[in-house]
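One chain comes next, on its own, written out as structure tokens in the form predicted on its own.
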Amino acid sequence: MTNLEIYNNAFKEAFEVDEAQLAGLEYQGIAAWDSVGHMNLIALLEDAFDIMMDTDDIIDLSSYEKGKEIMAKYEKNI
């Protein structure tokens, strides 16, 4: 499985969306991406990639696209 597939799966599981809905997805853009959903996403990403994200990165992860940039900091090119 590629890093992109792992990343996408975390979003799909956290927010119960399909692949077509990922592009442009933003924090509070859908009901499921509230503060609790956000922390669920973070937990899924940390588990899937075996990383521990910095607090600033957790706060900054405000969209599907921004998350890709943040993951690069952890040497997880998406």
Given for the second form:
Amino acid sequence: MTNLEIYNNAFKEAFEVDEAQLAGLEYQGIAAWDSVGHMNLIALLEDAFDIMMDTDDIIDLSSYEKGKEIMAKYEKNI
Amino acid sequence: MPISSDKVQVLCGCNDLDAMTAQCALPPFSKVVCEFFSALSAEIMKHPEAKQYPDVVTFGFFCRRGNIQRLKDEYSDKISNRLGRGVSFHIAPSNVPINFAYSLAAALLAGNSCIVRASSKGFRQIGLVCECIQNTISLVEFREIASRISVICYERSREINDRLSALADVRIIWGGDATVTELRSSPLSPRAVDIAFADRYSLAVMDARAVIDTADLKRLAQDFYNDTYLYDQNACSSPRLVYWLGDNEDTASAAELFWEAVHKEAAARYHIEPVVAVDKYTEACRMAIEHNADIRSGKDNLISRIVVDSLSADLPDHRCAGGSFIEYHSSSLDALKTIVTKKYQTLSYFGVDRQTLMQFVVGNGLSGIDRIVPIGKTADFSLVWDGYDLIMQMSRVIGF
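For comparison with the form predicted on its own, would you give the structure of this protein in the form predicted in complex with its partner chain?
Once more the chain from above appears, this time first in line as the rest of the complex follows.
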């Protein structure tokens, strides 16, 4: 799987959304991405990429696009 | 000897007291314990019901590999000559369902076996987490953990308290002054130690202007709800006093916006028990008589606002739960100087600079306030809690 596929799968699993809904997706933009959904997403991303995210990055990950920038900090280019 | 009897129900884990006391202690953050929590986290996060319970998901999030590793790293230079004390016996509070799980986590991370008395109020969260623990310890790689955990519940019983206290090396008593006093009548063995959490009082400080200006009032209301109603306002860190910073006009507008947003959350999610409703009403009346408070309860009594124009030293005696808030406003924090005592624990804030708050506490040498956290974070568990470093307190040092 490519990094992009891994990244997308985490979002799809956390929020039960389709690939088509991912672009532009934002925190609190859909009901599933609330604070509970956010924890789920982070846990899935950390697991899938085998990384440990800093607290600031966990808070900053406020959109699908922003998350890609943050993953790059952990050497996961998407 | 089996733990379970007609009086004790084992919710998950070991049912054999002899097997539990026979376990050797582990070093803090041992590999198998860290791996257990990572597996438990995955089990909780994927549980189909977990999403309904923010407190359960938060615990699952706390246990995830990255967080446990981060905690381990923080302790790395302090634990090389330490071992768990042995058997820990926990008395979790009856009103904060998930607390038992954090207490267990801290003790297991410190290297102890854990007998945990969870609330017997039948919270689904407890059953759910126990189910996940059971599934995880059933895995062959965690056999070692299976004989180190026993989550039980029983109705108040001196006899059972006596029995479990006698075999504990460390006893952790949550639930406040009354529970601490009750448990202290059950003797510990001579070498054992108590970690007791007394009654505390917490407050929230909000900047009126910031509340008026915020783009995300709903988020603030949700955060505040999670700090208070989620635990029936019974957690020691749940704010009971709401201290507005601002002038009359701003505070009036901010309070109206804020409570309306909180009301929406509470109306959707909170079920008020009749006995709590009566307590709230009685307490509001008492405050009106004794403190000349202005009572604003709304028509459904979900939020009981008790607005006072001066702060008295006996505020912590006002212990009404379930959405009963003392409100005060001022242009500065100065009124806190004279009323904060050792009882004060958590100061949560919105729209106020945290350094300013820290300066206020330290600069004035206040005898209370042990934590300063944003609203929404009051219940976030930390291994340093209420002035105790739980890992250090629950492990012993080998001097060499």
